[in-house]
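Shown here is one chain on its own, the form predicted alone, set out as structure tokens.
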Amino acid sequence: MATLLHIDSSVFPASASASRAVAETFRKAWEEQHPEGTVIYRDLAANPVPHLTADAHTAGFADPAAHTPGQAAAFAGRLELIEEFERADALLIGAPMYNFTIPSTLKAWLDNVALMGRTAGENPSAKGTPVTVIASRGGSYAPGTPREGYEYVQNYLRAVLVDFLGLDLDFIVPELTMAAQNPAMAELIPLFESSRERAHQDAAIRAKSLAERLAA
């Protein structure tokens, strides 16, 4: 049966987080198609992975037999994340926009998983694995909007996930999520609600489509 690796990074619970709520819709639809499948879940806000250290970085390019005790200990944790990533048949990543980019906890996970010569580079080990990113944001950074130039979530993740790791990337973007909380955005509430509904629909459709494709 297929294995889904589900990564959440929002600091808020699902009741207050668009990325978590939409990812939950995706996961439920996935599990309906794969009731006996495996879901590996990491909540990076509740249990952050270590940020990349000098030992963890240099160990990735050194002969394991020559690792110092510090390198060996640091790389063991990194290797666990890499192998978990490689075992997945599909990935689901919740990536809310914080200050124009992804949460630092998600960046730390990516730094640990991306290893040149293994998961990254010319022949990445997880090449072609489908990844769905729920890229929620409080405003809108779509092409043609005033803040288009501040969109560093999709641009960055496309570079890392596609160009570096070789994954098959699909974005679902719930936007204007602050409209209901910010009085200055009150007139945008209908657009927010429309975006939220479309995101949940897209998540369910994407999950079912992927599950059917992997089961074929």
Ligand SMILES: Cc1cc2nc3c(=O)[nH]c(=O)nc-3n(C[C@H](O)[C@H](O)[C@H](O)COP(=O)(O)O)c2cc1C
Contents of the next structure:
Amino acid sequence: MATLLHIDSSVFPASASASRAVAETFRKAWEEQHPEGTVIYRDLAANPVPHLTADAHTAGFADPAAHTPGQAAAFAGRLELIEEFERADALLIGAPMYNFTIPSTLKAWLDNVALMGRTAGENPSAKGTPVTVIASRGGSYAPGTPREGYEYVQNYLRAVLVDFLGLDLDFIVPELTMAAQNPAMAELIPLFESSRERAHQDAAIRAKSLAERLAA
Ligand SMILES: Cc1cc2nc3c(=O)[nH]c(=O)nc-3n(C[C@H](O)[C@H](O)[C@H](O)COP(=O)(O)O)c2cc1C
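Write the structure block of the form predicted in complex with the ligand for the protein whose form predicted alone appears above.
Below, the chain from earlier opens the complete complex, with every other chain and molecule after it.
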């Protein structure tokens, strides 16, 4: 039975969050396909993981037998996150755009999980694991738009998730989510609505096909 690691990082509840709502659609389709499967859930807004400390970082490169008490304590927390990440057959990550990049809570999770020589580098331990990222954003940063050069969510996550952790990455991008609230964006409402609809459809299709593939 496959295990899904589902991570949310929006500061808003599902009723007001595009990434949480689309992730929920994914997860429902996954669970329908996989009623016996396991879902590990982390809400990084409700329960942030600690930022990396010098002890947590240096412990990753030292012999565990030689860890100081500070390193041992810090590394235990990191190992819990790493083992959870390695246990997953698939990952689902809600990554809203905040100030052009990912929420700091998600960055803190990545800093804990990315360990050179284990999860990251030459032969990463979760190599090939599929990861679906719901990259919600208030505006549009699609190729050809005026803000294209300010896009540090997909560009950054591609670098860390694919090039560093070796995962098999797929993005779903509900965009222009601010259109309904910002009068200056009123004419973009139809584009926002079609983006939202497509994101939910893609999430359901992707979850179903992944669950079928992993159960086979
Ligand atoms: C602190 C903060 C910063 C934001 N910065 C940006 C931004 O730089 N660009 C953008 O397009 N939208 C920005 N937004 C809008 C969010 O990307 C948008 O509300 C999106 O839907 C967030 O995902 P969520 O609905 O899952 O919370 C920001 C929102 C917040 C709360």
